[in-house]
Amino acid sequence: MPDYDFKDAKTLDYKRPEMENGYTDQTLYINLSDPQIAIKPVAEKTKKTFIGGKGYDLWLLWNAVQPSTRWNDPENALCIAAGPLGGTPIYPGSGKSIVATLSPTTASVIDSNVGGYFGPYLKFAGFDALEIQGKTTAEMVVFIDGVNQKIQLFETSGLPENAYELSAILTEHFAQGKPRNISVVSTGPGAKNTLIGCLNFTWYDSKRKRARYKQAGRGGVGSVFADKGLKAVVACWNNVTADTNKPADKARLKNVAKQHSREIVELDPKQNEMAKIGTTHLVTIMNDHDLLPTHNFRYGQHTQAPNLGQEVYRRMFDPGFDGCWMGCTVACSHGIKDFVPLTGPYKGKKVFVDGPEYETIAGCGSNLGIFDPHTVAEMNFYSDAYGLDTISVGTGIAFVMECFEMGLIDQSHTGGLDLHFGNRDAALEIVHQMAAGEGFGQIVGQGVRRMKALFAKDFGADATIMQDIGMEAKGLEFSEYMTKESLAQQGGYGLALKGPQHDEAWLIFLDMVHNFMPTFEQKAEALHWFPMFRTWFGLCGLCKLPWNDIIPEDNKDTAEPAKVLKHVRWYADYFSAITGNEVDPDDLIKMSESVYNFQRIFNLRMGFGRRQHDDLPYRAVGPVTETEYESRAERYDKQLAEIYKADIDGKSTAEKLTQLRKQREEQYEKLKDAVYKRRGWTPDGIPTHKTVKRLGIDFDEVVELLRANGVNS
């Protein structure tokens, strides 16, 4: 273990407030530049409007930055919060944190939802949210000690770059023999040397005697963390019970928690077996329905997909309880014990891999044409160790591989790397180069949007075709689902506030497989309700998996099976029991509407948030190449002839491609119109004055911003 040193730079002793109904009613502010530590009260208006979690993050960030602020400016804030329900050890999925900041890749607001113990420990230490501003040239560790009621900033030296080694050292250093009391937030060298850095949030696995990881991955939140000079943020807390949140009605909480937990224990083994195989079951399901991204989202199926499926990982995963929060009966956070990498600094050494989950398998596996589970696990391990988002890593390398195969770039540009699909050695080499900030990996680490511009400018690549195949929107790389055949899911990605991430709306099955929403109005209604309800989990500090990944046996017979309304009613009961505010399911949607619309307005403030920013690369909408069209020729010919009434007799594939593109792009624009109308937005995608007033977010600054953008009362 290396020599390391801690020098006290700032200390604040504080009195921890009494928790009441899931809230502490104060936030912790740290400025690394001075440095400063301050504790700020939460106004009742803020609490009522923004609820907690993501809502608190957005409000803190709004007040920290200006329209001119950039991601690497000192005033950019990194905000982390749980929520009023977060930290409940008897309700499944109640250990989430939400991170928000200005993104290096989108230049606007990014938020990322993550498990681990940090969010609950931060709250129990006395703070509903953490806001970090400023920068330091020294490496800084922030220690939030809720047991001894002390905040300390340490200048450090000698700590390792690698995230796993760093977490192990800091857990031992601060634990005083009780490692389960510690949660560490950190990143790695990849975050420092790319724009797609992730944050690792730990929980201590007592069985395996190690700190385990969950990731806040999207939009480069780890790169912001590293740019500020942060080495880690550590939270310490000791005893967690159902009383720690001081629920308003403990008996009611216990009753609803028992119902939901019992149902999961009974039904998960019959449904998805998430407690044994996590989200890996999705691989073969997606493949069966032509939804598994393959070769940079060209195709949705591959004969070798089962090599990456649940039966493979059932054998690879180390058995045992794998919940990333106490008492979670979903327990889906599996890992691989004694894995031996074949490349990089851990070559030939036994390591523990946290994962992989579905997104990593699809992004770093099938989308790269790699169907070897060992390679996927190795890319997973090194991405975590280096602090890299596996979704952006996978989608970014897939883009590069297609550019290489199309002749848009060649080995003179890639530093000699042969980047054909399926070249696992080259894919791993790029990951190592990203971490070091060297070679072609340094370019890939800038993200797809910047690569498109650079390849056109420096390599003479065709900008038009790259716009079609570069799978990013708003600057964020696509998460790993095919959307070509689902207009509703195109909206779910294109209209998502931060970019194409599935946590807002996942409507593929409802739209494409079940055809539950054939009209634009029905799609618009779904693109209202589902993003709002999914947003609610981020306000409260919850995981959405218990909501709709394990469902009641009679759910299919209900009026709206996709909503799993039995669970929605349980969540309303849960919120009421903790906070003492009696709510029904419709109230949950309105809570989210306020925050959701505020985030859209925040995007507008940063120069985005209009109709043009909801555009998608055409590959998300339809086939770009003739080969793609021909892979589904029967389907596309039938659509042209029967749905669009096009005359395709004697037409070449190229001509049919053009006809289909015209129709599909028109359909997407019509969908925008329908969704904007349903959400109470202008035709340009801006919330109206009537909408912000109805939702209670008609603050003076918001009204003035709307007026400046042509939206008047």
Given for the second form:
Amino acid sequence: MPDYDFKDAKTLDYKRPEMENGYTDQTLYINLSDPQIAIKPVAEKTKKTFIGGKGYDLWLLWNAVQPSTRWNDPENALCIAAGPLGGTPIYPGSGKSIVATLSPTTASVIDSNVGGYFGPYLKFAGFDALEIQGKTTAEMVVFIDGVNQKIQLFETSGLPENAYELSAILTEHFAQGKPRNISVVSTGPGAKNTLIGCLNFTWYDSKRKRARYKQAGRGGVGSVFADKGLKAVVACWNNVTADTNKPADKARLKNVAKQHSREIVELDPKQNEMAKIGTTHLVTIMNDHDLLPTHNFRYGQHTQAPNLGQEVYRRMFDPGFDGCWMGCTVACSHGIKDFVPLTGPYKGKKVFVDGPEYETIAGCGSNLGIFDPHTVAEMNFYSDAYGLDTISVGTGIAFVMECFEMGLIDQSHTGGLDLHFGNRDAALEIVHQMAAGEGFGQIVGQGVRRMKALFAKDFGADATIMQDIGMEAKGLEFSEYMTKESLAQQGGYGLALKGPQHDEAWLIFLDMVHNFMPTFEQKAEALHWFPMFRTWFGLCGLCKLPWNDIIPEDNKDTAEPAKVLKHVRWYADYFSAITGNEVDPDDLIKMSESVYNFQRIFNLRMGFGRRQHDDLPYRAVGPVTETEYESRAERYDKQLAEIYKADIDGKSTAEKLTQLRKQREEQYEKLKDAVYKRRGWTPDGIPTHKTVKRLGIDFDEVVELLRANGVNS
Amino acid sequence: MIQVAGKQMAWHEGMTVSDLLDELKDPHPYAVVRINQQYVTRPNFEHTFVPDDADVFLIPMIAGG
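I've shown you the form predicted alone. Could you give me the structure of the form predicted in complex with the partner chain?
The next block holds the full complex; its first chain is the one shown before.
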């Protein structure tokens, strides 16, 4: 008999609506405080303006919270949605869920996308989106049973804390012999005890007979989940076919899906081999281009980086099909079988590690000066099981390691931990401490922004240098790319709505390696088009990898190779086939523009969303220390002399460092000007009245907010 | 003889990746090529030799994140 207990707290029987053209036209509302379950219709204007996915999340969240709402207030809502195309099993990368909530680390809106079966199953169960408000002191499991048309809330006890075991147990508990019908969303003790918690979304691996998971990592979405008292949200559905989404034109859907799917099968083996090695190929490629963060983003290169490269993980990954959604031919969600951790509660036991991907390798490896693939895998395993975001874990630990090496903190502050770069035991110990909510790990788990304030106040550390080296913006820890030599990518990170995450714009190669955008206007154009197109994937429930990680062979000969327009046209075709709304590629950008600008205005409503909030730590812009400058002196000297026409003869490194900083910071401010202008924003970074009117988001509340912030035209 | 993007191409002793791209007369600014299972990036094109019988893939790397 299982030693856990489920007690009915609330049940709602409902009639599942007929799916129509990718939509159910209703959302599911759950309030944990009362508790309450309700079904809400989606208004036609909401559907037209916000499309689905992240758009629906943002609209639900906007209506749920006030400007005074904080992340741990009961009225904060945690929203999860697929999108109209989500759940299509024949088109690659069509299984994403998008999570949005108010973040504990940014205090504003955060969105995070994730694979796994949950979003599609939620939709097929009858709901375009899920909104959870309130808090409970009991541990609560929500069960959305699309097969039996029943929503159940259970008070539970005795379930394991960590997501690794919890996912397996809940899959078995609800599966009734059909584990593939179940997707579990859960987190772990790290999410409860820190502000950088992630959510694990499961998919069932039929070959390996286990529930596996992907992570919605960014901005502490798991910490919000844990704070609400949620143990898990489980969705159940069966029998997914190309018809389940009820496409408007099935023949057209099959035609375009077949083309894209076949192309990936043909070209992936010739290009990045993502079906075999995932995103691990990026490690050595980034390293060779001085773009792989090492030692808290000081440098972009290290001689030991190949130890973390694709050849190592090619050997470590368990071969087989690893698609996090059904029928995806990219199938990049690889894992390590029979891995044996050297520390923690699973020490000496065989476990399955879901990952690592590039971000985790760079964040928990090279950025910490750790070049041991086993340690990276172990940090990956425990971060997932504890419900911690590996990006924020990596960037956070990198920050404290540099503070330690600079003497800003010492062992009297770290509980005796020696935090020199490369200390694998210490890095793992911090992860275990985060889960336990104890020791120095509990402090690291507050995120870089709070650590900077705490170290200055309590430890007397130099606030100015920490501002330069603490790799966060808007309160979110940087994901794992070096941006010093790419002004466009500085914008890609600094101007991203939620903070420095690469899912809005990844322009490094286009800018730095290919030099496709030499002028400010070209950079601004890229910082308009790419974030808009990438936003569109989040509206529709799609993964962006099939768009531009596997590319048509003739793409290089097209007018704008960076946009991969052949695929963009396929996506317009895909959208038209499912929804019945005939669109062209430009329409996709327009859909995103409405939601993108709305999110910017949401930031403004929460007290952010202005020019000052797009600032970056100087480490993202240029060399902070003389040592950094001298490591690439030839590059920096040349820039000063040739581009900025500075007289550097006889100048000391300190003087040149100051000159370079002045120039680069000016460039970044000029970039802001150009991008704001292109996006139709004021010089302070606020969408103009004209822009919101053009995009159809000139709701009374929006217009009033703009007026209150001095925007009248 | 080597295979480049599925087509046969003559190989010569001392052929580097830079030589290969020059001889292809392909102006695209490739950042990465794959020789069998090894990735070679642009900073290493000039001093990386292409072995005979290699299977070479030209990677049009525009994405990463």
